[in-house]
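Given next, in structure tokens, is a single chain: the form predicted on its own.
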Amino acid sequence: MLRVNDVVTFTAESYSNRETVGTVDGYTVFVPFLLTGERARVRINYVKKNVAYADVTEILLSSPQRALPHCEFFGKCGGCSLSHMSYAEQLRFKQNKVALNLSKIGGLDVDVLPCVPSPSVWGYRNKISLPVRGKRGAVKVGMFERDSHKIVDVRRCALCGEWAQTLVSLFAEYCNMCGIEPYDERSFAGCVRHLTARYEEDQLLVTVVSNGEFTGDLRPLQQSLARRFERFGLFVNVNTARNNVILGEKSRHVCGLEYIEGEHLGVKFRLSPDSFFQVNDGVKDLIYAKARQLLDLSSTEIFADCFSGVGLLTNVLASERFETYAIEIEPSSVADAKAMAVLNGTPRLTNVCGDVTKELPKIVAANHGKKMTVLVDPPRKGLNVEICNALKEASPNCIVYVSCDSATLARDLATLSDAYSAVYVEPYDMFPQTDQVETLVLLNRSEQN
């Protein structure tokens, strides 16, 4: 019988999400930071019925696919979970994760292609969202520890470029110099909750998330930013909610750039600080190019892009040959999408601000009988039954589903399976060094429908 603090010998038989799984004395045991085939001494930290969780104390047999972690904070900071794997093993892990979820959760028998690698495996992130904690004069800006809300003071994240290291350091220095009080989750007191930023095309947008109206002097921060970045914008966002949501609804522009301008895949864009945009530009472009290739728009009369964000992919796919609708719930993203359509002279495009659950059925009803093609790129929670039903009602010849969570993807594909079949499933490594994976799926309408 296993008990907490028992130290036992464990062999990693397979992967289960970010952990390995094996059997010890009749218990199913989950252990992070191992590779399949490795043997280790592990300490049990949780037991319930016939399931246990443990941490490694000593590796007895190492896999040839084991890699030396690139970051000194690996294993403590919750940002990375796979840096102990070679990159080839990370890609195999992600292909296997998608396949297992589609099989076990969705009950689907479908081939999953190898995971497409990221052009950059380090320094790829164009965005940071970091909690600010600690004490006045000793501010910590970093990441939460694995499975906790204790902060790890990470001044340099290997997933981001030098721009992030520079920004985090000067922001912490500013807070300490000016006596800015960091947020306390237990008392809900303090001033600064988060630091968020996006860096694109040598342009930086910085947002200080404040627990109420920010009353500190921002001029020293402006001056520090000006010395290190040629093109930047500074914003303050107010968030007094007692939850884990990063941004509040109210933001104000302090100085500098109001948005980032750039061009990807031949489409000009503008980004506001809180607009959704994929964090890995190289992989984003690969996914969007493949989506354009997979979608059969040759005979469509209506194209609907659901959860369209700032509308980059919408503009890539839009055409004067058919009507295009882009549905997005975040007002700032819709504003950026409208500006993008004007910048690019995109024809026959309507940007809709609203909930896909409500807006997609309206578009379907207004275009009854017309041939429709649909792309969905939902947040991590995926679709819901109402959206799936609206998709079935629209009866497009094909649907492209871009997913950032293969578990909710599997659930949704199962819901759609009476009308659509997944004929192409390809994972993409949008988030190297982490256990997260993006998946592109082509769904064709079943012959009997």
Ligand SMILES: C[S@@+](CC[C@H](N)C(=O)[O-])C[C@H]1O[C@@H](n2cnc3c(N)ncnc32)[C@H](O)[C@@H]1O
The other form holds:
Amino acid sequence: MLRVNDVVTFTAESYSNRETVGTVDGYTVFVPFLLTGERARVRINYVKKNVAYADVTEILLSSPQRALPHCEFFGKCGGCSLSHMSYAEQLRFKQNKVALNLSKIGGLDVDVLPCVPSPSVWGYRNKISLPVRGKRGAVKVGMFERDSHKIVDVRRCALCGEWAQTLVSLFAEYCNMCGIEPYDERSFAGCVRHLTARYEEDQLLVTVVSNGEFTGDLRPLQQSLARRFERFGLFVNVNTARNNVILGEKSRHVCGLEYIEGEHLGVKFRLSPDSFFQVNDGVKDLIYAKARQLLDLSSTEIFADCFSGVGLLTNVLASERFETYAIEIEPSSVADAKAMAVLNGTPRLTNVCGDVTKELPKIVAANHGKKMTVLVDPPRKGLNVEICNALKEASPNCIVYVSCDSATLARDLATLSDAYSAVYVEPYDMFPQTDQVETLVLLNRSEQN
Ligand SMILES: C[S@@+](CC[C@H](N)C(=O)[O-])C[C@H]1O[C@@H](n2cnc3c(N)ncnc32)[C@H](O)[C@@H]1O
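Cool, the form predicted on its own is there; where's the form predicted together with the ligand?
Let us now look at the entire complex, which starts with that chain.
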């Protein structure tokens, strides 16, 4: 019988969602930071019925795919969970994760292609959202520890470029110098909750998330930003909610740029600080190019891009040959999407600000009898039954589903499986070094429907 604190020998037989899995004395044991095939001494930290969790105390047999994590915070910081694997092994892990979820959760028998690598495996993030904690004069800006709300003061996160390291250091210096009080999530007191920023095309947008109106002097921050960044904008977002949501509803522009402007894939875009934009530009472009290749828009009359964000992909796909509807709930993203349509002179595009659950059925009903094609790119929680029903009602020949959570993807594909089959499943490594994976799926309408 296994007990907490027992130290046992463990062999990693396969990968689960984040950890490896093996069997010890009839228990299924989950252990993080190992590779399949590795043997280790592990200390049991949790036991329930015939399942246990454990941490490695000593590796006895190491895999040739083991890599030396090059971040001093690896294992402690909750950001990266796969840096102990070679990049080839990370890609295999992700392909396996998607395949496992599709078969176990979705009950689907479908081939999963190899995971498409990211053009950059470090320094790829164009966005940061970092909690600010600690004490007045000793502010910590960093990442939460794994499965905890303790902060690791990661000033140099290798997932972001130098811009982020410069920004985090100068922001911590500013807080300490000006006596800005960080937020305390137990007492809900203090001022600064988060530092968020995005960096595209040498333009930086910085948002200080404040627990109530920000009353400190922002001029020293403005001055140090101006010394290090040629083109930047500064914002304050007010968030008094007692939960983990990062941004509140209200953002105030303080100085500098109001949005980022650029051009990707031949589409001019405008990007506000609160709008959604994929965090890894290289992989975003690969996914968009594949979506364009897979979606058969040749004879469509109506194209619906659901969960469209600022609409870069919508603009890549829109054409004067058919009506395009983009549905997005977040007003700031929709404002950017409308500006983008004007900048690009996009033909026959309607940007709808609303919930896909309500708006898609309306579009389907209004266009009854017309030939429709749909793309969905929902947040982690995936679709719901109403959306799946609207998709079946619209009965498009094909649907492209872009997913950032293969567990909810599997559930949704199972819900759609009486009318649609997944004929192409390709994972993309949007988030190297982490266990997260993006998946692109092409669904074709089944013959009997
Ligand atoms: C994963 S992002 C995809 C955005 C876009 N397709 C892209 O590639 O940039 C999901 C988007 O769905 C939006 N969203 C979340 N829930 C929604 C809902 N119920 N209805 C409409 N949009 C929603 C979010 O604001 C976010 O912009």
